[in-house]
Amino acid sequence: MQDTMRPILVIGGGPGGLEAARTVAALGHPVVLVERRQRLGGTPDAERYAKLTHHFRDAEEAIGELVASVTENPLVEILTRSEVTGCEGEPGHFRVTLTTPSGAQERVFGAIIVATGFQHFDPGRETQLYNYYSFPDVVTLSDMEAMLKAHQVVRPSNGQPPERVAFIQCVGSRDRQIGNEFCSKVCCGIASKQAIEIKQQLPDARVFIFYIDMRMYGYWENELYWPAQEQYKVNYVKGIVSEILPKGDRLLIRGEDTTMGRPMEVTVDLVVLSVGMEPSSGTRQMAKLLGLAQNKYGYIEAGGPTGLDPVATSRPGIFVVGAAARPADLDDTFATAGLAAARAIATVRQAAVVR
């Protein structure tokens, strides 16, 4: 194979990897994707999301058409189970180890994409009286997802729709005291794309969001926000909870209204955290294995030397994608990876021009 060739790798089959991979072989060039589940698709899959912010577009279907793009193509082989257990080398010439179900094998790549994305936020971890793991009603983000898409929004403790609904944001963001100083941009509007599905799917539920700011990006605004209080009559609270209390066979949210600057107590049937980002265990064993720059968050350290780079990480010929480097939404993910697919594309040729 002629060094201007040299396949490129691509660690993790989310969103961002998908993309990468489908951008590479786009442009003709040999790609490699590596995911360490059985299945592409990444946390939307596994986390069985309903339907994608901001364009309200059937996950399973978006997320399938993306698998599609890849595995039908030529120039894209895909190794699932598999994951990158070794890497020396340099830009054009990197020699890693992978282990798939039939062993270790050797090989070499000209350049390295990393997209191993995010996780959840633990709301175990918080510091507010949440009790996620103590009251079944109280679920995150991600159960409110998969009832979603089942069609069941129901309260876990009796199976019985629920009269009101409550957000609470930035669990697990904006909080000095557990670290995660960072917003986590997305969640502001993935409650609020929420709150409008569980309108469409129980009109006479009343939903309320507890926020300590709503943080709206570009057409999020009017495209989520405005429309969840104009035409689905949805309740912003503009306060800071602080704990979650049982009461009777409902729940009381205890915190203060900032706006009225006065304690407020609401009762509710079902309680949805809004649990941030935070890096994703591949991201950080990749970052370690690679020889990675990471941030005092854990997310790997992007910028490069000029600091203008989104997809260069402190390791040249290896770049990374999307929420593998900071919270991102599916638009910040796709712009980067398309990003990461030139800048590696054009590493293998420089490098091999050098030679």
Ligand SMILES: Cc1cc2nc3c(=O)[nH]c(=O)nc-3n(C[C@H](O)[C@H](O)[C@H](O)COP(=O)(O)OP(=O)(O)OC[C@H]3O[C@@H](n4cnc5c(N)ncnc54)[C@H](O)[C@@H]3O)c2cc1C
Given for the second form:
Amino acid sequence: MQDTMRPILVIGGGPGGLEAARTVAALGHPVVLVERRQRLGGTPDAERYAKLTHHFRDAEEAIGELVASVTENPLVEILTRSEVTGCEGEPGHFRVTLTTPSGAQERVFGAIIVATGFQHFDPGRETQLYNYYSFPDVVTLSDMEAMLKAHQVVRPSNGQPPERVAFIQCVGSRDRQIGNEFCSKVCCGIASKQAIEIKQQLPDARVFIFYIDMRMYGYWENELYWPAQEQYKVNYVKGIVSEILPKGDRLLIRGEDTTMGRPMEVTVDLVVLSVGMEPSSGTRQMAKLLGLAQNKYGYIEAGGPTGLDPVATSRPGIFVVGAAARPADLDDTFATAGLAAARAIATVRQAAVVR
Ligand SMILES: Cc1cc2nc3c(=O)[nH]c(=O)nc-3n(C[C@H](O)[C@H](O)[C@H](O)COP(=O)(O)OP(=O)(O)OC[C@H]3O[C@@H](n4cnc5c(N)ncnc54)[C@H](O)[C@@H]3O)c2cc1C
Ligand code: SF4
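Given the form predicted alone above, produce the structure of the same protein in the form predicted together with the ligand.
Now the complete complex, all chains and molecules, led by this one.
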């Protein structure tokens, strides 16, 4: 094979990896996509998301289209239930060991794109007083996505639709005590989106969102935040929740209303914890195996020598996209995936010219 056409390896088959593989192939270059799960589609598929912001598109359908764009492209080779277990070499010539269901094989790639994504913050950690693992009616954003998708928004304790639902923002994010000082970026928008969907499925329910401050990026302000308040009458309460306690067969939220400067107590039927994002175990593992610098939160350090390249890692020829580098929404993920695809192809061609 010509050195200029040496394939590019994409690790991770979520939105970031799929978009990177699709773009590499669209530019006429061969690509091998390695995914550790049996299915492609990443976290939106694994956690059964309902609708995607900000167009309220059915997640299964939108991600399905993306999956089809790579599975139907002859320039993309897909290896599921597979992992990278070794890597040596330099830009233009990386010798990679792939462990697949049919055994280990060594392959040569011109460049590598890491798209190993995120995992949700575990709200059961000891600093968290939300009783996620003790109270069935305390759920997370991803649990709620699955309920919305199934059109089954109910209290897990008794199977009844809730009359009052409360979202608690910044669970596991912006929290110095646990070392996650960063904002997870998507959860204010996702909570507002879910509040709208709850009101669509249960018009009589009252929905509260308890927040430190609402962070809506770009168009989400107009497309999610204002419709949630004005059209769907969702109650946004600026307050810090300190604990959740049982009250009869309901839940008592205790904290401080920071606008009014006084203690607050609200009784609800269902609590949704807006859990933030953290690097996935696969991201941490790949960073170590590939020798990529990580930041203090465990994400793969991006920026490159200039600090201005959002897809460059500390190792030339290896790029990072989406939620493996930072908390990211789909727009961020797709934008970095396209950039990484272009940079990876440029790397292969430049390395071939130098040689
Ligand atoms: C509750 C919730 C709802 C959301 N809803 C929206 C929304 O409506 N709109 C929006 O813009 N964003 C939304 N997001 C954010 C969105 O999910 C992310 O932007 C997106 O999933 C990031 O894609 P990714 O490919 O970087 O990572 P992921 O989706 O996490 O995909 C990573 C993939 O890599 C695989 N992998 C991991 N390690 C390895 C390994 N070592 N080897 C091989 N494969 C590996 C994983 O199995 C996975 O398939 C939401 C997030 C949350 C928390
Ligand atoms: S997006 Fe909102 S809920 Fe999520 S960490 Fe940032 S401020 Fe908190």
